[in-house]
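Just one chain is shown here, as structure tokens, and it is the form predicted on its own.
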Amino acid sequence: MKAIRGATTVSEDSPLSIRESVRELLLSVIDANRLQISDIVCIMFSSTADIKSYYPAKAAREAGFSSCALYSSLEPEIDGALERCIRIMVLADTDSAPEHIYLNGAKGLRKDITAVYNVAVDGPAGSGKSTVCRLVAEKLGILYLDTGAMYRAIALKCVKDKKDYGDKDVVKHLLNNIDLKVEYRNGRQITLLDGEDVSDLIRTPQVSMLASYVSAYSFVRAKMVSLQREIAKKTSCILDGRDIGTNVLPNCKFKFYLNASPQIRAKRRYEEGKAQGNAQTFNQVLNDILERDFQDKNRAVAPLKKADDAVEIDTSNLTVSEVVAEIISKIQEKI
């Protein structure tokens, strides 16, 4: 079961202006978490003390919510609340991430639920950019776009196809044919190549140092990068790279850049594919992650390089939830 929170305010103090605000509301809930009314255990609304002519509550089972459990409050009279607001807390049997809507203007209220926005993270291999966009994003409710896989995908058509990936031809008729998708499922990213979920065979050491090879080829880059924009201006969601600060999102509010040294990169590294049963030693994962890193940096097109107005955080010393935690705080100070 799932809470799925939200809010509207109404025009005026009215029985038909509540009926009409708690029916778009209601039916908005449904339609964005995809439930049947049947799914509904309770709903509660709590509504301010200028709202005095209808009971919320009332206006919901009129609506056709009547199978589920309805309960009315009223709030304190607050100085500086929001006028005419009515919020709700619905109670759904779902196993979905909810989605929580505000309308009207009660928008106001969650500009971090309302509002597009963006999440630049970036960083060298190993630096923990992945685990930590993951729960970020969880924890917010937005999306998680791995940009990684999309070059992962690319490499490893190369390796399918056995094609050279250093010809820089191949690569761009490879590239204008193929099939290349993502698609999120039960909050997860899913890689689709040729129709084929791909997403666990784009993690192998060698897809992630192809994937640093092609993706220094201008025209994939381009591909790419725009793919990536229309996803993120349509969504909130937060992505993680060498160059989304820097390129491919240059104009994102919120930008970070996790960085930690070679050695600890390389254990991290090693330990992941230890667990996968990878037979790299430790001295191979340190030495792909060097090579890496010149690749990164001083590749022609978009290299990788901290944004001037990011923040960076050394992740050596620190936990995952540690790092989760002051991104989320520094968001929050800006929303």
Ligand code: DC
Second form
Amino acid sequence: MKAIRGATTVSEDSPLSIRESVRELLLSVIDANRLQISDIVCIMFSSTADIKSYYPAKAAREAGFSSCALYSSLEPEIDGALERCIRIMVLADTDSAPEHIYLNGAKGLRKDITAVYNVAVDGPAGSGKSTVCRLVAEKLGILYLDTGAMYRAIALKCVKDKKDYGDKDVVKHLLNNIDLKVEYRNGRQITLLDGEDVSDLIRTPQVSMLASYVSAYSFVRAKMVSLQREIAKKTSCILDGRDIGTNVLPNCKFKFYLNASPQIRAKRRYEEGKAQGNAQTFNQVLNDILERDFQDKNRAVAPLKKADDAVEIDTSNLTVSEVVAEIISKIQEKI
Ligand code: DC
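Could I have the structure of this protein in the form predicted together with the ligand, to go alongside the form predicted on its own above?
Then the entire complex follows, led off by the chain already shown.
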């Protein structure tokens, strides 16, 4: 059983307007939560004191919601409350995470719909950040910014141009001449390097290791962090990386740190690699992970570290949907 919340406002206090708004709200709840009317056990309504001409519960019955228990109540008159607002609490038989619905003027009640906000997710390689962030972004209707892809693109540029990534001045020069862009196509992040879509090319083991190496240069970080902050300022997004909560967005309200044992993280990466035809053995993947952990945690600038105010989630024995649900519920608690 899940409790789904929602609210809407009516344009005027008339029976017609109330009937239409209640119908629209309930159909949206059904639709977004993939419910049948028969899954609904009860619907409770509360409306602001300026709604006097019709019972929302009666409007619900007329809209076809007659098999469940219905209840309407009136809210006290409170200064500054929304005008002509109807709120609902729907109890429904479903296992899915609830999708709360806010329509019309009531959208303002949900900061996550109206205001720009960011979610920071840090953690070591293989902790599940990218899979989880993609799903959380989808559920919340916000952007997913994979910041590792940016460091990977710089590493790829070193490989492509056969540059010595160990030479600081060479990398500095390369960085000044790099054309790196992040775009979104059908909700998916595309990394463009000198105009070329390199989203897949940056995923090789060689680039992973090099990305960790070049990301330790302070001038590389300064440029990437400023790009990341620019995006985060304009758009609600979830960012994953190593230093989002500690350095990129230290004042972010929602911070998470995902972790898992090196063996489990290596197993995930090994399976992924095998499916993509990568020839690395499990032990090679594990060694790469340990080496990358060491580099990322021990560099001088913005090393991988849990922010003091981040919620830590050990994903070792959790499914992806359990981690997603945990993050969404923590965000909704605070919003
Ligand atoms: O998340 P990833 O595996 O794609 O990241 C690749 C490397 O980039 C990682 O080993 C360290 C670096 N990185 C970083 O230093 N800071 C970030 N915010 C993201 C990634």
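Numbering follows the first chain given and starts at 1. The structure presented is a predicted model; accordingly, all values stated were derived computationally and were not measured. Take the two forms, superpose them, and find the largest set of C-alpha atoms that agree within 1.5 Å; that set is the rigid core.
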Cα displacement of Ile18 between these two forms reaching 2 Å, rigid core superposed:
yes
